[in-house]
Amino acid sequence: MCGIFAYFGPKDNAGELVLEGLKKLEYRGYDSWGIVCKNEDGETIIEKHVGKISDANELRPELTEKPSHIAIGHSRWATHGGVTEANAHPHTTENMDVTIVHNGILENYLELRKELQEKGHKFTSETDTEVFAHLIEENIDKGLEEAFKLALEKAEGRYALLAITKDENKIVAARRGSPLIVGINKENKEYFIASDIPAFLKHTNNVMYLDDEQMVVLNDGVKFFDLKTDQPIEKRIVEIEWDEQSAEKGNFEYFMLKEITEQKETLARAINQDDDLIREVAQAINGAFGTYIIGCGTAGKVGMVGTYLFSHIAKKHINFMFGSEFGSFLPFMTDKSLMIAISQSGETADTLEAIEEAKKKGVKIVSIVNVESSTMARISDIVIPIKAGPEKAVASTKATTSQIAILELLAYACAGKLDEGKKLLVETASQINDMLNPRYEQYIRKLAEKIKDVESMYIIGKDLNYPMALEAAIKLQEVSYIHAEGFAGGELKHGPIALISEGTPCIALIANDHTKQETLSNAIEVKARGGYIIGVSPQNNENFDFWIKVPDAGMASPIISIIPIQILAYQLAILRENNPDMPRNLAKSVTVK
């Protein structure tokens, strides 16, 4: 959600190199984009735009005529004021004396607004974050680096802040809540400041990382400072083994599909963990006095096929919450308890709070998680990464089913049958081989022009495939904009079948086990009243309209049922002329509340 791209360096094209990440970081989710320049001359100019930033090819003159050395570039997601050029980042005072970008929200913004106009300033905007540029200008000359630590301590909230001013030649940043990463190319004395790693990996892939309450100067160099103490910290550099051809498209025209087709390997480096990780966490479950697993949206859904597995496989019972409900359930949280985090990013605000949260009460916290060197990661007691690479789609599909994995082993080795879990996995993996072809895509995009005008869908499951109804679900209305919804099939007679009329269509997810049956009579009940049913199942039937045939998994089922959906949902994306990379109105890392 947003990003933040900087760069301070030798090169005389500091804004055309920010042009070029903030384009990397349009995965994010942004409305309208903005990039200010220092020059040699000390002059800050400001180009601010709504829309794509990947329809600009260059700068307007005023920007490149001079040299600079100095840029900061940001994609806004709307929180505070409506879509408008004037609302866009950067934001700066009335003299232009300080420009900074915002990730976050300040919380107390309106109060401090208020008094910042009694004092005289003027707003040009309705937003929150030029608050902080007014805050920063109010104690400008003690110089930049104080008077933008004064700033931060009457900041309310969560913020990822970038400044700079006309007469000193330096990027300020500081972080709370909202990620921040410092790149590094020792060799050309170039610095980089990105919310995410794939924004400057063509640079470097050395980074420094930005922790919470904490502030990095770039000027001559990088300083680091806890801003509790105000003392200098020392940081070490680290080698990120993602390469900048991982975190491109190739030969795909959308890395939604890029990332479906890539579950043949990622699958395989999921499987491949330290079992000796994988003992310990499992361990750690079964001498719990009680464990709870959080996530939000698709994380969400896998922690709910979770609670199936180990009910199944370990016969655990295993508590599951959203992120953002979590607090509902702190009460119930001891220094015995077990907590284990799930995230693609890393930086989903509502569950690093429920985190933060947990940790106040001696929670032992285990992060499942695809960024190794995000803040879930780095707060975490034990980080199991799924190893998908990065994931630049919106919609989750790689590292969906790679969380899905980790659980399946956790659950085994629970069970003490670890072996027996990764051989089953292996096989599921080698299957799915199978299934990602190009003709099988075709063969789910003649469905997809079946139903590309529908107005609404339903999908429908039992036990280990009632989540992955759920997700699927998620997947349709985040790329499609169709309206789908998902329910338990034994759910079907109490409210949702009174939806079905004439053509609805409805997907059914059957596996080959000891729900196949009552599954295959809802989905039978649904087509007494019109409904077109689609099967996603091992075998086909003859009350299916269409049948998308998937391998007999056992229990990774769940890893198989949504493969030819997320397919499906792509396919609809591209009839319907949307983005399946970027679904409106949505952004990759939720990192606000």
Second form
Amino acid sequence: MCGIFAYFGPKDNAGELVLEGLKKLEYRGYDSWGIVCKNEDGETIIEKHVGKISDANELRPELTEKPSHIAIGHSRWATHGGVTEANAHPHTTENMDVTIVHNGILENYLELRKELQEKGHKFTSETDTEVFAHLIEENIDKGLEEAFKLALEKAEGRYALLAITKDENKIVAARRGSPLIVGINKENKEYFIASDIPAFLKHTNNVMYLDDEQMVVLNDGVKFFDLKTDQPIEKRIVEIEWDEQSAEKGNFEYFMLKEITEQKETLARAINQDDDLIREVAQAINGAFGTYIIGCGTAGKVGMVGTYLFSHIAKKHINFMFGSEFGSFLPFMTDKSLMIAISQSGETADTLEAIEEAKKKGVKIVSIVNVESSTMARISDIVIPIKAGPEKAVASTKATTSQIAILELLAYACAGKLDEGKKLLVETASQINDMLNPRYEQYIRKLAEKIKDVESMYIIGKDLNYPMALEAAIKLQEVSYIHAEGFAGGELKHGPIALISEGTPCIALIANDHTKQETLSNAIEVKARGGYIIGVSPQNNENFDFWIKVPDAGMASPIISIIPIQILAYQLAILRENNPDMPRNLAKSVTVK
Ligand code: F6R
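In place of the form predicted on its own, output the structure of the form predicted in complex with fructose -6-phosphate (F6R).
In what comes next, the whole complex appears, and the chain from above leads the way.
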């Protein structure tokens, strides 16, 4: 949540570079944005706006007319304080001594704000963030580095924080719980700081990771410090494999469709794992005294699918809980428990907190992540990368199917049948290749045209497809804004069927397995009450009002059944004139609790 981008280097258009870089982070927050440039005369000039940064073509002339080598910017997802220009970052002090941007939540801001106000500081926003600027200013006579450290000592909560001053030619930054990565182009002597790597891939693919409780100073070179010991730290430069193109839309109008389409390749990449790594984790699962999968949102639904997969394939009981609910189960965690955390971004605060708490109890942590440079990957004992490449649309698509594929591999490996699992998934990947074509999309668009104005829709599934019904509902809700709810098919008659009236769309995810007949019967019960039945299934049925054909994929059916729903959600968003990449009220990477 919230995108941060900073430039420090010899080029004299720092503001423009930040504007360009920040646009690539817009998916992290898009209600307002702002940039501060420090020019060669030592003036700091701020520009802020409500709205999306992608709508900005250029900066105000004051930010560009004088050469500037230092700039920082921020694209906001509001937490404290409404969406106004005053609340947009950067925030600065009365005489613009100190200017900062922040991602996270300063938990003790009310008390700090009161103290600072009593000392005479004047606040111009309702944000928690502005407190940091005044806190730093309190000790600015000791120099920015020292004042910054002293301010952080008082801060409770999570932050990725960057600051500049009028008087010093440097950028200082630190993190606790919110991502920040340093990009370095040695040849050009340029440095970047960003919330996510794709933002500076155009300039460099060499990065240095800032870990929690660490600070970085950019001036004549780059210096890292441990905030707990106040000692300098040596950092390695790591070369990133992602290329700029994979983080761009290419010929697609929206990232969401690009990422749905990429599932032809991403699934194959997810399966192509180091077998030893999969076997090592399977062994840990088999040896653990309780395995707990955690995740949030879509990653949570993937975790739920995992419980069914392990039951069927490995005859094992695996637990699932949402990251945000994990605290309730801490009392029985021990050093023999195993946690499998699933996350695309690796930065989701609820999941990270669950991991941190579990680690304190000695729980071994395996994470299944897409962003290998993420906090989650770095604090886990074992990391299984899903290798889906940058996922930028807020609605998760390609990461979802890759995460399911990894759980399938693990379940098969636990049963000593990894090769069988791989074979199934390779076949599934090739079926997806045949399925994902413009004709299929057009066919689903016809359905979207029929149902685009409905008030509500329901999705049912059983067994492996029950969590997928829940996931389908998230996908439809977040980009179409139509009320959608998922249910276990058998549960409908216990209450929700009362919601069905003439023409209510009900999507039935029906695999060609032991659940087929029952889910079909549930769909027929809905039809009898006037429901419009959309069957997502390998075979057509006379009770379907609309049939979306999917391949028969056996245990991989959750991967197969969610793809047409992703396409439907996308098409509904387009027809309802919503931006599918940036749904209202949401942001990619939920780094706040
Ligand atoms: C929905 C979606 C979210 C995320 C959730 C967890 O499409 O993307 O529900 O799944 O916020 O995010 P990660 O996977 O980054 O931990």
